[in-house]
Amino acid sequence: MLASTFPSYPLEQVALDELLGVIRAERALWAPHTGADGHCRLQPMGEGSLPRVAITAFLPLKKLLLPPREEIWSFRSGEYCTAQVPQAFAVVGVPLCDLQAVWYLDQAFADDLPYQARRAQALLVGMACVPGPECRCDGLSMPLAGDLFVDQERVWALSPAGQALLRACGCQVSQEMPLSWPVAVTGKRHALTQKQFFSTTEAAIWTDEAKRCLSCGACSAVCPTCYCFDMLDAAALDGSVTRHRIWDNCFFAEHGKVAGDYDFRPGRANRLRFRMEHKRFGFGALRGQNSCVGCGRCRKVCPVDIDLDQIAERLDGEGGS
């Protein structure tokens, strides 16, 4: 169970079709959809009812809040222009672990104007899910973002915007209740202290796992809390300049390189250890906050089955030797 409570209403008091209609009238609507290839993706939602079960999309919600490529500003005809404010949108059918991930991104990009502009336009509706074999979620690892949460019995208002929507649909008397967190099939993540981790710089497992790692970066691309990016300026012959922010990846060889061709993280073993440090112990202002929400995407997508929990278990067993 989550430590905090939220205003909640019995599901029979909520007209879900009316709620969906109110959302659809004001926003572009997105929802997870499983295609013919068997992969679930966030897609624009056409006509239809509100889904009742959350499905983990192959690419997480961050693709809408921190797009793989977005224009930050441009300079044309002697005029400096900021990027346009995005259209208001809603995402329905979001798993609870992805709402945690959005909370983490909200902290990491608290002072980032393009991110905050998109975030202000987003309405997030979480739903109960059925954990898969890769899931290792934990309701106490970090708070939730989002606006509404729907399960088979109740609807919760997670934000003032969510509360206003429910009131607009006729819900008046609420009860403060915690959310029920799904029980992960494979249990919790393996615990590892910072002291244990930082005593393992020379541990053999880093070399062993690096020999298998392809440096493809798939794990970071699908991770809902990975947010490394690069800035690219494109200058045209007419004098116009456009700056884009694009996803970067800590597994790419160029990621740690700086002027003079110095590399802060040469070799795959260093890059693998850096990613695990970031996931387990946070980064920058969020140092100490585990950024892994246990969604299992990285385990599912890795072509060579590298598992950070298995690495943590081995490091713990070796005592950092």
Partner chain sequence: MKFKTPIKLAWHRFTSCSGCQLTLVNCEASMTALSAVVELHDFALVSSALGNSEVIDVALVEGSLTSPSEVKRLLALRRKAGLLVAVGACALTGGVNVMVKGERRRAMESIYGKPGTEWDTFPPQPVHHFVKVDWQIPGCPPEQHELLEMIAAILHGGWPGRQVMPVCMECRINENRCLLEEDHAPCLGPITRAGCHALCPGIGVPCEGCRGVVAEANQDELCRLFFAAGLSEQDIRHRLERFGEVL
Given for the second form:
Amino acid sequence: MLASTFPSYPLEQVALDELLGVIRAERALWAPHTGADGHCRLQPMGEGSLPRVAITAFLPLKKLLLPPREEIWSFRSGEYCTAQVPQAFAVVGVPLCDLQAVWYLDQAFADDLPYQARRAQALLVGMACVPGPECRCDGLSMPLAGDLFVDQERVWALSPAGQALLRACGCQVSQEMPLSWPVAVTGKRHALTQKQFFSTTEAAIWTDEAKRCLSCGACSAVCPTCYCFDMLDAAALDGSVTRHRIWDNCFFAEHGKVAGDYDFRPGRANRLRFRMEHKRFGFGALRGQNSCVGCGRCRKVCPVDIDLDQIAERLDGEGGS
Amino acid sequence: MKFKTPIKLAWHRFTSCSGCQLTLVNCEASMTALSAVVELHDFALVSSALGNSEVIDVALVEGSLTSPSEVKRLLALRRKAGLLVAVGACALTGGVNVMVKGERRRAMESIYGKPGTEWDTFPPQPVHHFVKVDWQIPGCPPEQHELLEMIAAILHGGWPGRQVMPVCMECRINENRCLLEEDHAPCLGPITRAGCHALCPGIGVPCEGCRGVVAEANQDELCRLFFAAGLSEQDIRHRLERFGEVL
Amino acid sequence: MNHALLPIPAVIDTIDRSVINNHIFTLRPEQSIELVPGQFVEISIPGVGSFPVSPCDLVREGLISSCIRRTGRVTEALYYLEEGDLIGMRGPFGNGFPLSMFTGQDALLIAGGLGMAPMRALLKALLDNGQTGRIILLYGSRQPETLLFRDELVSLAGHSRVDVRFSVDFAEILPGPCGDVLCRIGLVTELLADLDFNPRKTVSAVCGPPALYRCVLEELALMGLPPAKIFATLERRMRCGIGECCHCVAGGRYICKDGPVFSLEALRGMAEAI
Amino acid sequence: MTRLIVDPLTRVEGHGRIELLLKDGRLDDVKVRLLDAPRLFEALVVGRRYDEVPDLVCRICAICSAVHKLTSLQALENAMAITVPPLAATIRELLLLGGHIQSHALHLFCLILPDLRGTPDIVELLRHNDPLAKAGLDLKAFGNRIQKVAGGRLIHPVNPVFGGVAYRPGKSDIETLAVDLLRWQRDWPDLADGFLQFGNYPDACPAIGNAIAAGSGGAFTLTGDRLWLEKDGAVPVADYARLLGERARLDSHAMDAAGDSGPFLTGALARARLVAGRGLPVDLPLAGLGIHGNNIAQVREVDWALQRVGHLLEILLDDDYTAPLQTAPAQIGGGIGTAVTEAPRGLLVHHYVVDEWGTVVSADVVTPTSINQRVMATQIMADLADEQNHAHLMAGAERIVRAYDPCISCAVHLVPVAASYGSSMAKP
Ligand SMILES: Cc1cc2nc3c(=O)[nH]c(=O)nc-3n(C[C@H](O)[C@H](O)[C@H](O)COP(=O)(O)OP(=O)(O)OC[C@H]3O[C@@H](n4cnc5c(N)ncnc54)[C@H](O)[C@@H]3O)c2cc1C
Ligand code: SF4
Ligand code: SF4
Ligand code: SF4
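Which structure goes with the form predicted together with the partner chain, now that we have seen the form predicted on its own?
Expanding to the full complex; the earlier chain stays at the top.
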């Protein structure tokens, strides 16, 4: 158990419904909702009280922070206009892994105005979760992003905004001394060093797994830290144009192509490897930073059961050879 | 390919169900806007203005080719059209018409009796077998927005951008439950080119692949999955050949 | 944080159509954009799309010139536009060539095909600031007819500090009056063979298609140039230009942001880079 | 001898032509030829699994794709003795009605209205902000919204599946339709009057042909187990082949319904003539109406469809959410099944023979336009007998054919009765 320095309040001091009321007054509210088909999705939350545990939704928070299809600008009568500023919203019932993923996106999109505009409108309320069989969260258990965190006993303020909300609910004295942080990570993920990974470029495992891979892109679509995108213009008959940012995917044939149809990343094996490289070692300024938060979504959705952790194990075994 | 508005737009139909042109006619909300930027020239389904133009800016072509007279009409159209766009599965690959097996004459006779053997027809061929095709719009039926965005892009002097990806990607974006994974249903989403917003899986119907096969599709693995799910080899063939050109 | 994804309106000022399918478009953005050679802008044709392009000249009086090859969907649409038409532009993106490294050194510039366009901007910058020693330009093209900026380069050859040599892959007759310029039939790398230069006092820049990089970069190193002084500019499918969209990643680095100009030293550690 | 040729026919679905033969300046003979290229659907479905066939045959024609799909499903379900759950039947009927509304709106406002206004097409009308054209398009859009909600995909709907439907439209979609419907129940009478105000239908002889329509004998419906005839009573649908007597023609790619009780007239006007008083609000002296009265009958049918849609939406709004959507076949077995549906333009028959492994061994499709093919020429002869101006003759003939709202890709289906499969129904 880690010690936490986040200020917190025992639940009996915080009336959750009142807290919800305060949030609702200013924001559209989203929460995980499990449908009749057994799948949980982040949905606008109707009436009713706060959920008490976090559930890993089908699509992670990126669906709200980096929407699958987002207007970036529009062009009318010779002017390029920015898209409208999004409305304030709150998401309650976010699991720890998704909060960590938001931190990662925050870094990756540090210079991105549309992302940051949306992010500034978001209030994130984390909650303790019940890890499922797919979960492989690892590393740090202290949230890196978010505003509030609710467990069975306390409400933690993770940010000044969260703190202010609690104050608005009449919580005056914060708990200053370090309390033990309530969430533990499962720690089941196979560690893999860059050296191991890069010494296995030619390993048979890539072609092996790639034989099965359907290139359907499901794994990266549902991954909370996959963020490849494409830009597409949609023209309207009145002459106006809207540019959209839409999710792209490194499994697709066009991803590594340049003019002349030259492909820098031909074949599924290379593409699979590329995704794993991103997950384990990050790109650009985030190089070296693990971006897999262990939410288990990719494992769950893959129709042919490709599992990056299993690949990591096998690479470990083959690494020396 | 910059044209003066209104652009002269023709729609020629060959062997098909008319679904592609109906798709455009079904864009009721955009009809008024359309009327401001296009002029219909050969569009027999909705217009009586026929053959009164020496030059067509954009010719949309629907259907597969099945007779010499159709080929003649297509060639004449290509000669007068600035741009030629093949619309729909039939025009792109031949469409479901292609599935007729065996010798054509025999099939004709089985249906029409003796008169059938006298018509000059051949097995359905896609448009690109005969003329240069400048742009393609897939689907059976095609998507309204793809037709409209293409016309709008032409007004800007180019073709619209589009993503090359499988239906699955759109299906996941829509957070549909996966029919392949959960029901072992013969969904062609993983190998079918997207753009329909995963319309069919969205209501629980496995994708029939009407938009054609995506680039670098892994058909072998998908067939293996179908086989494991209990489909016979013939079932799988029938499923794939509907729009997949696996004849 | 500025909105790096929002284009500025830009007007097509002039179009030089002298080389087929390689027209030079001079654009005037509404607000001026400063670029060093090797950096790039994203040009946007609304309703059609956008593409990255490096200028082929120094930015003068707010005008940005690029030699743009007609290769695909978006560049094709550009070819139907005319002087006075409005498009969009955003940038500058990327690092550009390390101009200061050329100070007091000789420059060995190697361009293949369209690579001559960005190379010309570098050449101009080096000539302008006058602090580079000898400048050797090796330029290879498929045919004599597609040699870009030919007259200009030929006239440069008269310059005492500049040594220009051409190669063409195939030709029926060698290009007409080339003045002092040597033109060979063959690959541009063959021009290196009888080149006389001091590898320890030279900085090299290479720009061209992937095939060129594969044969020329390591060759230069073998000739004695330190890998940290050999530079290449890479091309990728760039959607954002600001190190986000992942299309240009090679070896964990964003070519649009960390590059597009990399030293051979850096490239050696980047898988899939060339 | 002069030959006038109208080719291609415009503002009708599919490719057809009219040949007018004049002797001494007077109309002597008329040929209506339906020339869509043959697509051999009836050969194509042979050897395919029963549940694949509806997905294929709906591609016979886009305008009628829902009707084709539903009729073939029904025929195959009949062959295997399956009854779909009531909820599925409701959703299917909703789809059918959406199709009727859209198809009638298309015919009346996009194809006929330009004639009444004297323009080549609706685009021209829209350019001049014609209010009727706009409102008509709106109605068409409404029909399409119904089809989209009930059918999943607008053209070639995917929601109807063997045994029922795949999904139940969401509550909010149904509610939105209900709101739209209220507006249309309010606005339609004015729009209908607007259309009917044109007094300039060409004068015409009464519509020729023995009216035929599907029905059950009770209230007005678009399906049923019998074929009703204006003259000669009714026959069970299974007897359709004998009654209609389809056979191939050398000069047309569509079969010809040459049965003894014919020539037949099918479509909205025929329905109206047959079922007046059974729920279809027709308050017209039908007997004397010429073929252009088919347009009036379609207008009246829209009244009925709007009412009926309201009724179905009500069912869908307060039904319970556990109701089954599909009936599973007890076992895949062989059988023979026939089903009939009133498509917007008339009677559609699908007939299949399925073997004991569920494979279709023969198929037959009879479409409204091939049924009407005979009367078209006769009607032109009758209506234009005294017309001598060539331009008027050609325009008049085209307008007469257009009035039938023909669908030529439907008509040019195929009819293989592969004798080797031992089918029960042989064609002359
Ligand atoms: C830093 C940099 C500098 C460049 N400088 C020049 C220059 O000076 N002159 C010049 O003519 N070209 C230059 N290019 C290349 C130019 O960007 C491409 O030729 C152009 O994008 C082709 O676009 P298109 O839409 O016409 O082709 P498309 O039809 O889109 O594509 C043709 C091929 O290019 C691929 N492609 C699609 N989009 C892009 C994209 N955004 N970038 C690269 N490839 C893409 C496609 O996969 C296809 O294989 C440069 C590229 C980079 C990265
Ligand atoms: S790689 Fe898989 S487990 Fe890791 S964060 Fe992405 S979806 Fe979750
Ligand atoms: S249902 Fe079909 S399209 Fe959707 S994810 Fe599954 S396989 Fe892909
Ligand atoms: S889901 Fe498949 S069958 Fe359905 S519209 Fe899309 S591509 Fe066509």
